[in-house]
Structures are given as structure tokens and as C-alpha cells.
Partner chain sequence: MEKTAAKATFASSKEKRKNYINGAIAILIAVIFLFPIYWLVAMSFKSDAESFGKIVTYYPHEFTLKPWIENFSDAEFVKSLKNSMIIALLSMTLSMTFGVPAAYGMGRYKVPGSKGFLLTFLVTQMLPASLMLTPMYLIFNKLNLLGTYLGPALAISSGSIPFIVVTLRPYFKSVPTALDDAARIDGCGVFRSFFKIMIPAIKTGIITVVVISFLNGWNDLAYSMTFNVKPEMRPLTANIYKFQSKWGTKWNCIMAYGTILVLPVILLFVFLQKYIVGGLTAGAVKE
Amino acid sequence: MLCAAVSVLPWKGCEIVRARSTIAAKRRREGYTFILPGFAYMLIILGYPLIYNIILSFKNVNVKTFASGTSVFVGFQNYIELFQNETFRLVLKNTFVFTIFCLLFQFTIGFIFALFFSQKFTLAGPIRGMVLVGYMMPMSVTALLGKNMFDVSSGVINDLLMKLHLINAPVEWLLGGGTAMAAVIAVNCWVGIPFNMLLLTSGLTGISQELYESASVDGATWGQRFRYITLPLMKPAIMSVLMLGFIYTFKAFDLMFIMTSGGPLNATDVLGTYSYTLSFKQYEFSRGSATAMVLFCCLFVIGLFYLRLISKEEE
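Would you share the structure of the sequence above as one chain, the form predicted alone?
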């Protein structure tokens, strides 16, 4: 077909076309060869557990049926029982409350820090480095620090509030439903604020200073420059930060597991910790897998939404 398409060329033209086609095909095969190991690794490490988890969520596997090998296919029964379970509905609500409040505080404070550190002043670099310490620490260490800081008897939070005469007696932060959720949100924000600041700062550095100078010459105020220059040009970075922050926060596990173990009375249980409890404490493997699939589906929908936004931006 290629020769027919170039029939107007001399016979040597067909030889050149064939040679180029052969080289292109060889490069494609080389590309597939390089991709194959990574694809196989992802298929084995991620694909197999995901498929197995999906199959498990449609069966009635628990400690009894797992040992005897008598599990059967039950369809959507596990999902129906989950959504009829009051505890699961509370856990689902906790997950969204935790995620939304963390995103609200992380993004707002991170954006303020990004605007602040984008200015040139003395010690800007060292102070920004100190802010990033919270993000660089492992989450397990951060959770242990948070647990000790909010401890009712020896925690630094109660000690500081009492010295400032804001409270008269130590507050049992991790033993009350509302205060426990507020404590884990505060600790997670301590980690998430530097992450938001870092990404938003990189977005701010991509905006030309000439735009701000031109707007200043035209008499634009700081608020007008922020509204009509910073926000529109920061939209891709803002969407990336919000989507990544949602994904990282929604699948939180280690913070709650170490600080509160989901308590008190499931007040800080999220989908990740609840799935772990069902699978490895109550040995309801299928219900735990169904909970994990609900978590996966929520993140999958958010991921599709993010990809659609990106495609619209590119268009």
C-alpha cells in the first residue's frame, strides 16, 4: 500500500519507504520490549491483588469458610449488607468529613504560605525548609508525635492551653468523638500543609513577573492582581493539588490506626481502618474486601474526574 501511495516516485522511493517502515516497526518492538518488564511487574504486584480482592468481595469468605474451603459466590450481598450497616455508613461519613476538612485547611494555609514564601525576604529559604520538616517525616512517626501531644495527662497541647488559661482542666482529646476527629485532622494538616505549599509555590514561580508589573502600572490593586492573574494562571496547579490531596487523604490509614485505632466508638474510623478491622480482627474477609472496593471505586471516580479536567485544559 505504501508503494501504491508513492507510485509517482521512482523505484528507489519505494525502497526508502520500506526501509523507513522497517525501522519504525523495529523501534516499536524495542519500545514494547522496554515496557514489558514494567507492565508485567504492575500486573503481578497490583493487578493480581486487585482482581483477587474483587472476586473475594463477591464471596462469603470468613474464618470458618476460609478454613473449610466452603465459600460460595453471593453476588452483591456483601455490598448490600455493608450499606445497610449503620457502622459502615458512619465510617463512610467519617472518611468524607476527614478528607474535606483536611483539604480545606491544608489548601488554604498552604496557599497562604506559598504566597508568603514566593516573596523575597531574609531567611525565606531556611524558614521554608523548617516548614517542610513535617512533610519529610514518616507518617508513623508523625502519628506517634500527635498521639503524645494530645495525650490527656502528659500532652503538650493541654499543657499549653492551660498555661494560656484557655482551659481549666485537661481535655481528653483522643477519648471524645468530636475532639478525636479534630486531633487527627490537625495532625494530618501538619503533614499536608507543606505538601500543598511546595506544589503551589512551583506553580507561582511559573507566572511571569512582567504580568504583575504591567497590572500595577495600569493601577490594579493586590486583590485584582490575585483574582485576575494569579488564580486563572494557577488553575492547573490548584486542580492538581486538590485532586492529589483528596486521593492521599481519602485513603488514610496509618494516622488513625496509630493515634486512635478508629476509636472511640468508630468516631475516627475511615474506610481504610474499617477494612483492616473487618479483615484482620473480625476475620470477615469478604466484607473487608467489599469495603476496600468501595474505597477503590471512590478514588477511581475522582481519578476519572481529574483526567477529564486535564483533557479539557489541554483542549
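The form predicted in complex with its partner chain is what I need now, so please give it after the form predicted alone.
So it's only the chain below, everything else dropped.
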């Protein structure tokens, strides 16, 4: 509207340009009025503790030095001690094992489900939605449920496996290291599969049906259509699902905390739960912070890739 005015009344252009710049300034002010409170909230509530955490990880803050205010900087000592510690190395390994196996299963099965539910049939919509309820549940209840279902004697998993003659004797799921990890992964996949399915479905619906039809006319098999149409067009969705999956799985906390307490003998302890133990059971705040920083650095690397991907799509 203003542009039109400028061209129709050239002699008034100067004034209008000035008016326009004050309008622009006013709009900027309005924009900031809306954005800044939320932004400031994030800086104060999240940004400040994040920086404080970095500082903590280079000091020797524990329950004694915190109370007396006598903590000092110790450089990389916390990090060195952590990496020399066998338990920490086990915890780091556990976190990666848990994440990689979860990603593998939940992505593959989630993708198969997404392909299956993208077909047109009567029940596709309602059931796809129903399956998602597991994702919305509090993780603490899911973990509680896992603890019950994987119980040795009263657990339903053992009972089912025995009835199907897959095992002869009850498995002591949560009492052995490897089996406890398997149980935790299984429970996490129950939550992760529907989530992967949901995100991949939204990617699949974006692919035009005509592409498949013309490929069929040209005699392409199902495998070829998947290989040359679905996969390439789904690549952005697949990448972001994998990266988000990594971020969500790597930071696991509630599941292990309730289902196994990180046990038996740290077999299901991950960076999140181990950091909690150091800070709030042993009151070694600085070591807890350093552990959390290791968690953060791993997420940060993946997060950078994710952000690059997102900002590419944003343009």
C-alpha cells in the first residue's frame, strides 16, 4: 500500500519514506516485545545453568565445599578421573550400546510400520493413532510396567515365552547384566517404534502417488520403486528421524531410574542416571556435572548435524 503511494505521489516520497522507516521501527519494537520475554526466560532458566554447569565441571564442588564456599578450580581433574574410572567407562559404553540397538530396532520396525500404514485400508488411520498412546505415557509408568512384565516369576513375558515354547525355564531378565539391558531396550522400543512410525509416515505422505504409478507402468518392481523412489525422497525425513532418535535415546533417564535403578551392578547405568547418582547420592556435584558435560558433548555433535539439516530445509 505504501509503495503504491510513493509511486503515485513522487513529491511526497521523502516524507513517506521517513514515515515508513518509523513504521518499520515500530514494528520491530512490537516484534521484540513478543519475542524477548520468552527468549529471556530461556537465557535465564536454561542458559545460565548450562554455563554454570561448565564451570562446575572444572571445580571441586561437593556437599562440603559447597556449604563452606571453599571450592576451587581443578582444571580437567574431574574429566581425567572419570575416564580413568572403570564404572564410568562401562556407563559410557552402556549408553552407546543402548542407543545404537534402540535406534536399529525402532527405526527399522518403525519404517516397516510406516510403509504398511501408508497403504489405503479402512483401519489404517485409527490403528496408527492408537499405537501412539505408548509414546504419550509418562516414561516412569512405562518403566514400572516393564519391571512388572519382565519379573522372573509373576512376569507375563516369561509366561508368554514359556507358553510359546521359546524358553524352557523362566529367564531372570532383570537380574543378569545382558538380559537387563535387552529388557530395557525392548521397553524403550515399545515407545520408540510408534514415534519413528509417526515421523516417517509424514515423510511418506509427501511423496506423490503418481511417481509410483508411472514407475509401475514402466515395469518397476516393488523393490525398485522402494530403492529408487521411496528412499531418495525420504532421505531428509530419515536423517532427521535418526538424529532426533539419537538425541532422545542417548539422554535416557526415567526408564533406567525406575525399571532397574541402573543395575544389576551398573549393567544398565547410562550417563544420565550415573550423573544423577554422583550428584545426588554421593553429593559429588562437580563430578556429576562433568558426566553431564560428556553427555552434552555427544548430543552437541549430533545436534549440529540436525541443525544444519533443519536450516537447509528452512530456506
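In this text the structure is predicted, and so the values were computed from the model without any measurement. Residue numbers count along the first chain shown, from 1. Rigid core here is just the name for the largest C-alpha set that superposes within 1.5 Å across the two forms.
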Core-aligned, is the CA shift for residue 26 between these two forms 2 angstroms or more? yes
Cα of residue 307 displaced 2 Å or more between these two forms, core superposed? yes
